[in-house]
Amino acid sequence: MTSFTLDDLRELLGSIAGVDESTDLSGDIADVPLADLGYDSLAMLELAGHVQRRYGVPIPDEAVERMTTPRSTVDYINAQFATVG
C-alpha cells in the first residue's frame, strides 16, 4: 500500500469498539473534529493499533494528539508510509 485514503480511515473508524454505531461517517467529514464524531483519545489509540497491525505502520501514542480530524489522520498515516517505505 502506498497511500492511505479517507475511505480506508472510514473503514477502520467503523470497526472501533465503544463508539456509537449510529455515527455517520459518510459525506464530507475530512475536517470535522474526530471528537465531534465520537472518537476520543482512547478510540484513536485503538485506531493506531489497527493501523499498525494492518499496514505495519507504527504510530506512537504521542501522534494521536496531532490526529484531530480525518484529514490530519490520513495525512499523518501517509507521512508514516513514506518513512516506512
Contents of the next structure:
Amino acid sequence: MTSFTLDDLRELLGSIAGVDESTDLSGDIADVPLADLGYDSLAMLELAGHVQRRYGVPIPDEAVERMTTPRSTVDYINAQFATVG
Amino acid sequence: MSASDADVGAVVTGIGVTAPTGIGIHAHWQSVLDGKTGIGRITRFDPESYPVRYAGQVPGFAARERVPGRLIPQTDHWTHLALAAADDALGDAGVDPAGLPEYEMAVVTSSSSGGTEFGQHEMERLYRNGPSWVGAYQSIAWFYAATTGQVSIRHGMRGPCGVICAEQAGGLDALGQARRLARSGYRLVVSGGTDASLCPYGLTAQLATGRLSTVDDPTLAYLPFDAGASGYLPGEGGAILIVENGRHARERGAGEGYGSILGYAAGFDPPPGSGRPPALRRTITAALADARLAPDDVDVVFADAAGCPDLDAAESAAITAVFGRRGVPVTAPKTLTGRLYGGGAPLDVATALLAVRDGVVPHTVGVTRPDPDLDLVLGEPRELPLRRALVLARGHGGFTAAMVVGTSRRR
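Having seen the form predicted alone, could you give me the form predicted together with the partner chain?
Let's see the whole complex now, leading with the same chain.
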C-alpha cells in the first residue's frame, strides 16, 4: 500500500502553493495549523487536486475541512489510500 | 471631505516601475532620456505564426527574486510585475505600511486583461486533461482585481480597494480615484497598474481590435502622429504610484513628493456613426477646469498616441483645439514600450512627474514625418522649465481620461 508522509506534504505544499519567507516547513510542523503556515482553504483545494492526480485517490472538496494541520492532512490522505487499497 | 483636505490635495510620494524601459525609476528614466527602446521580438512565447511578432517586454524580471514565494504560483505575471513595483514604490515613498492604520490605506489599480497567461495555462489543462486538472488558483489569479487584492493583503491595507478596467484610460481613472480617496482623508493609496498579455491567448485577443501594427520591423511598426502610422505594438508592465493625502505627506516629512495630481476628468466617446465628436477635447477641458488651470499653465502633453491614423488625427485635433496649433510640446515616450493598457497611463504619469522634476521633456522615438499641427518633441529630449504636465489616455471602446500633474505652486 502506498503511504503519504509529512515529507511528501512538505514537498507538495512548496511546489504548488509556494512557501512564505517567514515559514520554515522543514521544522516540527506536524501540529501547526496550516493556516498559521500560510496555507488557506484554496491552497488545500489545490493540494487535494494534486494528490488526486498524482496518486489516483479521491479527495473530495469537503475533505479540506478535515485537513487543518499537516498531521491531520497526512492521516486523511493515508486513510484514503486505505479505502482504495 | 473637509475643505482643508481638498485644498492640500493628493501628492505622489513614491514610484515603482516595471516596464520595458527597465525595472525601477532610475533605469526607466535613463532609458527614456536615452531613447532606448524596450521593444523587441516577443520571447515569452514563439510568435512566428502570429501577424504581430514585436512587443515591449520587461527586461530581466525574475519573479522569484521579487515576489514572495507563496504568491508566485498563485498569481499571474501581471500581478508579479505589480507586486514588485508596489514594493519599490512604498520603499521610494519611505513608507512602512506596518506602522500605519490599516483602514486608512487603500489600493486602487487598473487592469485591462486580467491574468491571461495564467488563464491560458489552466485552459490548456482543461481541454487536454479535464476539469480536475484546472488548478484552484485559477479562481483568483485571472481576476482583474487580483493585483489590488494581493497588494492589499500583502501590505495590510484595508481601506477602500478596487480595480478599474477601462483599457488604456483605466490607469488615469485609477489614479483619479486614488486622488479622490486621498482628498477625502485616506492617508495613502497604492495606485497605478500593470498589464501583461504577451501569451498566445492574450495576443490573439488584442489582434481582435484590428489596431495592432503588423509592420514586421520593430523600429517602424509603432509611429504615432507619423505619416506612416500603422497601429501600435503591445507591451507589458507599468507603474505603481503612492498617492498620499497632502497633509499627511507633509506631516511625515514627505512634502510635495514628486508633485500633485492637480486635475482629472473622464469622458466616454459617442457611439460610432453618431456624428458627434469624440470625448477627448471636452475631457481635456474638464481636467483643466478641475485643476483650475488655463491651457497656458500646461507645459507639456503626454499624448495617448494610439498610432492609428484616425485616432491620431482625433487626438491632434483635440490638442490643437485646446492649446492652439503647435501651442504646447507634445511627447509619447510609450514609443519605447508599446501600449501597456492598464499600465500605460500610470507609467506616463510617472514619466511626466520625472520630467517636471528634472525640467526635461523626453522625446518621441522613431517618428520622422510628424503631424505638422503638433509640436512633437523629436530627436532628443528638450530641456524646459516644467511645472505641469497633461497626460492623456484613451481606451478601446471609448474610454477617455485626462490628468494634470505637477507642482501646485502658481507662477
